[in-house]
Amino acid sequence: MKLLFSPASPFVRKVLVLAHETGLGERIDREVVRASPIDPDPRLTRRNPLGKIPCLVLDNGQALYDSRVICEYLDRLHGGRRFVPGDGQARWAALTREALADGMMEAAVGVRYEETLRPEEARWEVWTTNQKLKIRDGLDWLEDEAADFSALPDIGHVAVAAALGYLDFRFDADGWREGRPKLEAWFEAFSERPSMRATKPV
């Protein structure tokens, strides 16, 4: 398998954390591609017409995207405990948590594009403010839930960790930890996992 990726992407990190957690990391080759919305990389767009990362190319040439699909695929390749619960309340809780974290990552990446790619005179302050509001509200929801996070991680926890790691990486000055001690404590503990250490962006 080959993963088309950018090292700084939180969606890529989510996939790589899961790959490490499930023992599949060594089975995945990696190829860095451009993921710019204004300069599409043909190596990526011929596999994923949306031009988004990550994109996993299987040995038979089939391409899988987005990160949710890739994570569920990888979770079916190993013989250990599943990170995507098969059914019941645990499944819906994990997938909802993943959806929230993915939405926060989408908002954060959107703000990053707005602040670095869009010409300054064309930037839309109200849009940026509202994207950051989504992130803030998501963080507040996670703070309320963090004390109940299971010691056994699921795909929702992996996604949350990737989202918080991206906020540290790109938006550290915004101080997401302030007023969220339970979420901070959970993230600090989760960040000690080998999978998180191995995938931390530089």
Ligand code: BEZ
Contents of the next structure:
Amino acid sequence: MKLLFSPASPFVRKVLVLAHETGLGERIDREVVRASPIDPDPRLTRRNPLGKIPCLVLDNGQALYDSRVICEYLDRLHGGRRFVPGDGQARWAALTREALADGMMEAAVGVRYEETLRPEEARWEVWTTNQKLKIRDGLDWLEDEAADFSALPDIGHVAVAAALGYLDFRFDADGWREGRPKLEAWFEAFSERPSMRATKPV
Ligand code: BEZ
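Just the form predicted alone so far, so send over the form predicted in complex with this ligand.
Below: every chain and molecule of the assembly, starting with the one above.
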């Protein structure tokens, strides 16, 4: 199987961290594609009409997207502990945390596009401010939860780590750690995992 990807994408990092954690990293070939929302790569749109990464092309040619579908697929390929719990309260907690982190990533990537791709005269400050408020509120929510984060990570924790890593990568100046010591401590510990070290964007 082959992952169409761009190393800067937090959604890609979520998938790659899960692949590392589950011992599947070596089984996934990788191809860097252009992921621009205004000029998507034909190698990508041929597989995913939305032109979005990550996109996992299986050996039979079937393409899987988005990151949630890919993570669930990968999680069924290995024999270890499941990162996407199969049922019960643990499943809904993990998936909801993943949805929160994904939403924060979407907001952050949207702001990044606004600030780097949109012509300056067309930028809409109110929109950017509101995306940043979503991120702030998500961070506050996670700060309240962080003390209870399990030592055994699930897909929600992987997604949160990818989101925080992206904030460090693109929005370092915004200082997300300020006033959020529990989330900071959790992230510092999680970032030491080999899966996080191996996927850190440069
Ligand atoms: C970025 O450069 O920040 C980026 C690249 C691809 C997808 C999302 C974000």
